[in-house]
Amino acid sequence: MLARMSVQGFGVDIGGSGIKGAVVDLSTGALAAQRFKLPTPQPSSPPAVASTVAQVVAHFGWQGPLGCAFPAVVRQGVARTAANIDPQWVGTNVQDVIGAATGLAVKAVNDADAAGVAEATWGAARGVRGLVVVVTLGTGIGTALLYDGVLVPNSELGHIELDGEDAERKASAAVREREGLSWEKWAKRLQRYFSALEFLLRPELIVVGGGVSRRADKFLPLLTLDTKIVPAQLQNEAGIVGAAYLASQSPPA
């Protein structure tokens, strides 16, 4: 029997605190090499972030399409919001700026959307029919909506209003660390958030990702929902994997 050939891609996940990237085996969704991470520059201006992405890419000597998971609404390659990154990005073509710094063809997508696509292709949402909500808990709260495995882009449901405040300002993983919340106290905030999502959307499944998903046993059992809620299988690598996959599927806009 012939062995299945590996097709590789490359993804970079730009976050509020770190920029990480890796070569991805697109036949399995696994990283083909250990990821490389650098701190997100402060301020996180377009030139500074693009330069850091170029350093991450150069670490691997990658030549080929580059998928970029970006913390904003991204439409036709242009950032339309900037919740956890410098506001100079609003109205900036992410693909052009990072492409100029790296010399590569870049496909930019919302970071939570990239994670959602990865989970639907290889992870916890694979094969699930109906509506799936993927929620990434990190510096902010990102969301991806998938219906029968098809992405509905740029949902941004981390910004729904809870008790008069933006939800991610009350319930993100960064808030838990900053305020020194116990898992139990944080879970009460998550309960409010996920209950609101459940009421609004009635999904078949909620998948929880981000770095904190590695400790899902500390908080998911404390939640009471009608909807099944599970940790992401690709955890904090989902953004890298999804970005690499999307860059391989369609050319930059």
Ligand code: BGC
Contents of the next structure:
Amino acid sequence: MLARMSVQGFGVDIGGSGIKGAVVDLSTGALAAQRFKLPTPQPSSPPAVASTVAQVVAHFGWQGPLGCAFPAVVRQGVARTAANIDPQWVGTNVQDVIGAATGLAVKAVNDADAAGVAEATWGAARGVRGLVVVVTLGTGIGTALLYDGVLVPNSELGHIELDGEDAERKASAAVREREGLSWEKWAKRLQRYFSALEFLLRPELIVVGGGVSRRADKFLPLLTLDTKIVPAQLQNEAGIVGAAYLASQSPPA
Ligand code: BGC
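Switch over from the form predicted alone to the form predicted together with this ligand, please.
Below: every chain and molecule of the assembly, starting with the one above.
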């Protein structure tokens, strides 16, 4: 029993529409039990989000390091941007605020970086040498850069300019839903986005995550790239899994 518990971790993924968490089996990267999700409070201010995270954690009675995948640049625990979360977060120490609400030691990382680490450890980017770009298509567009499996954090390539606009405002999964785009129309925008990434970075592999990666067969075959592009294997759980893993690796003091 003890041996089993020692390989478990806990991750929470804070997204634009939902805050979801789960106990993670860190020997396999799989969820140990079904995840629990609550809607992201609106406005998504620090106290409101922290109290929702505490409810998610309490649902499982989790005690131990808590990994938080956060939808912004996070440097040394502090949020530095807020494209899809309340602007009050900018300059806020995510680890302190969520740590105070949960009573746990918190490790906060960018959500796409968390997903990237999970994919490199257990998923579609496992064992790939050279540069891998993991792109999460959700409310926004998140990116993780991994070189020989090592994360280069906070890449923020969802905000490159595409046809004079912020790419995530043209090509995120939320934009597809909001504008009612067909898979073909959305794929045209994704084509321009991924061609730009390919031109800038020349990666070995692109991994596409986010909830919509479940339907990758609808849009990945419509793209023409020199770079191999594959769906994420951990799909929308990668943020939870990666955050749990990172928290277990370096629990803050
Ligand atoms: C944020 C990124 C985040 C991505 C996905 C973007 O708007 O700038 O930090 O990874 O959304 O949530």
